[in-house]
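Given next, in structure tokens, is a single chain: the form predicted alone.
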Amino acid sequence: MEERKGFRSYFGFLMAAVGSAVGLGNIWGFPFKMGKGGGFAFLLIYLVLAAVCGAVVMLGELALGRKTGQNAVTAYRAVSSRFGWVGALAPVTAMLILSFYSALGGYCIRYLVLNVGCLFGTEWGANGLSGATVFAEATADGGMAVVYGMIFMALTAVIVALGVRGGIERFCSVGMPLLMAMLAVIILRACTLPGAAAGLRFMFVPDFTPLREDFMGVLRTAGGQMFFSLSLAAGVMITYGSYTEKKQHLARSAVTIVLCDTAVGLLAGMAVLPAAFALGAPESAMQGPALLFITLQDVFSGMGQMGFVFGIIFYGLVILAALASSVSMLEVPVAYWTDRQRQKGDKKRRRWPAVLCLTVLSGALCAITCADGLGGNGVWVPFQRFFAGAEKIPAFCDCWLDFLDMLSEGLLMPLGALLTCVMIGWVIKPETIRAEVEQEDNRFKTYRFYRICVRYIAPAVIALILWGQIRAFFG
């Protein structure tokens, strides 16, 4: 069988893993969910969850991937016959996320073009329209949204088709440092806007009122953000772990990835929330696409010509972050496809057919999501009829994007993480992870803490998050 090529360097692996975590989940999701979760209260719960759940699940997935040297589907089968079916959830979750992720990525490309048009005064600029009007026109034009969504998917496909080293590692090794530099520029401008201090106080001044009023709501929001942001239970970390060398310290890598992801989330909050408060629209901090495509566009438009330069930088930043995550999602099913080819003795390593077929499959869902226009174009309406006459229509019935988000982030990710913790904690035992971490004389100094978390704390907390998600979606 042909050798399975992985990352060329530890830096490349780290940037790819961090890139998967640092995507729209951070640049877009973290700020608006922090706003929805009450600012500091959300941050406090998120940090606790990242320590006792996020790092624990991530380390387990990295270790499973490296131990088996296989993709997410077959890695579970290799370590446990009873939990082998759990691996099949990973590519399904990844494909669902990729479909609506690409729709949002397409909007980001459209807004990058929009700001270029504004800068040079062309007809494809905003032409003096407000952010709300521009966004309404963008979502109503389902055909153009599909075009931009397909452009984003095509970029993702090309990077993945070039391979782990030539595509994913090379892109993330350059893209992640560039993303940090661009983010620093946006933060500097956002935090110097008049009234921006209110946004910083919202983020960092202790206020426990949201926890007293709706603890489960904050926990559910922070938990969903953790799973989505860290790319947990989507097969990404198992896949990337299978490409790493035995000499790499997995425990240290897991902590580094979580810390980098959390840091970028906070930086994204500092770039977005102060701008929202400076504009006098803190209510937008509790919303989704409105925060990214309405509030911030109004901020850029209100800064004159230089504002459009900042808009180009910002939306370019979001596109970079989104691509780093989308390539990791596509790589999960592609790795399964190519591994099956290797097992059959195919030495040509044909990634293109896998990438093409999987891109078409996910692209179909992406096209529907784009055409739906966040529920405003009637594409989702037929599904709402199932709940006709019901006292309360479930939250995921608003649009295709919410439905796909509910399936992936709301249900499959916490379910997969819960089952992974149960498998590691009680079936294959934490000692299996310890043995993998301690390869090449590496030391696992926090093993006792990890053992307690993976067996007791993480499953209990994840089960609570899953229960909260189900209640929110169907209650």
Given for the second form:
Amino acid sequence: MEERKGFRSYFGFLMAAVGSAVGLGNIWGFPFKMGKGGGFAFLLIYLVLAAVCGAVVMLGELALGRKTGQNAVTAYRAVSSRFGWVGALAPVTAMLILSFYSALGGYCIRYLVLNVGCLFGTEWGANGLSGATVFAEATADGGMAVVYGMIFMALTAVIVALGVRGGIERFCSVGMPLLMAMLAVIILRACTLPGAAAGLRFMFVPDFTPLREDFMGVLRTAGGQMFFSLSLAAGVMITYGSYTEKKQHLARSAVTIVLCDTAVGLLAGMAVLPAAFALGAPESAMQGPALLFITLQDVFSGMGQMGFVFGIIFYGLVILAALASSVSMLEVPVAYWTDRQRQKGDKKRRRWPAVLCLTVLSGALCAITCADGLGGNGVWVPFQRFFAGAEKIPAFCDCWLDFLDMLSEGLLMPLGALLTCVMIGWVIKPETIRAEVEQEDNRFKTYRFYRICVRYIAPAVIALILWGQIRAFFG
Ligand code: TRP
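For comparison with the form predicted alone, please write out the form predicted in complex with ligand TRP.
In what comes next, the whole complex appears, and the chain from above leads the way.
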């Protein structure tokens, strides 16, 4: 059988894994949730959750991947017959996320183009319109959104098709350091705006009231954010883990990825919140699509010509972050596909057909999401009619973006993470993970802590998160 090639270097692996983790979640979710959830108090909870759940699941996935040397689907099957089916959830979750993630990535490209247009005063610029109007037009124009969504998907597909080394590793090794440099430029600009300090105060000043008033709510927010932000429970870390070498210390890698991801979340906050506060934006415009596509565009437009240069840098960095994430999602099913070809001894084994088929599949869902705008274009209506027989239509079911997000992030991810913890903690036993970490003289010093987390703490916390989500789903 032909050799299964992985990452060329440890740096390449780290950049790919951090690239997967760092994405839209960090830029538009983390800063605001931290500010709302009590600043440093929230950060503390987030870090504890990341340590007892995030890093634990991450290490489990990395070890599972490297131990079996297989893709996410067959990795589960290889270690447990009873939990083998859990692996099948991974490509489904990854493809679902990929489809709406690409729709958003498409909007980012559109905004990059928009700022180039503004800079040169062409008609495809903002033409002096406010961010809200530009965004309303962008979402209402379903056709255009589909085109940009497809451009984003195509970029993702090309990088993945070029291979683990030639595509993903090379892109992330250059893209991630570049992203940090661009982020530094934006932070400098944002923090020197008049009124910027209010943004930093919002995000960093500790406030324990939210924790006292609604501890469960904060826990659920922090937990959901963490799973999505760390790219867990969609097979990404299993797949990337299968591309690393035995001499690498997996436990240390898992902690490094978590810390880098949190650091970028904090840095992104220092870039976007001061700018939003300097503009005097309402709180509702400080997170999600509104932050990225309305508030910040207003900030850039308000700075004169130089503002568009910053706009180009900013949307450029968001596109880099989003692409490094989307390639990781596409790689999950592609790895499964190519592994199967390898097993069958297929001589003409190629990545292209796999990438093409999976891109078309996910692209179709992406196109629906794009055409729907943010639900305003009514693409969901026929489905609503279909579900109308049901007693109660859940509130989020009027928008494709929210529906796909809820299905993947809200349900499939916590479910996958829970099952993974139960499998590692109780079926294949934490010793298996220890043996995988302690290869080639590596020592797993925090093993006892890990064991307690994976058997008791993580399953309990994830079950709590899942329970909260299900209640929201049917509530
Ligand atoms: N972590 C990415 C972000 O914060 C999103 C992401 C990439 C992801 N790969 C994933 C989320 C796999 C869930 C599963 O934007």
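Just so we're on the same page, rigid core means the largest C-alpha set that superposes within 1.5 Å between forms. Residue numbers count along the first chain shown, from 1. Because the structure is a prediction, the values reported are computed rather than measured.
- prompt: Rigid core fitted, is the C-alpha displacement of D214 between the two forms 2 Å or more?
  reply: Yes, its C-alpha moves 2 Å or more.
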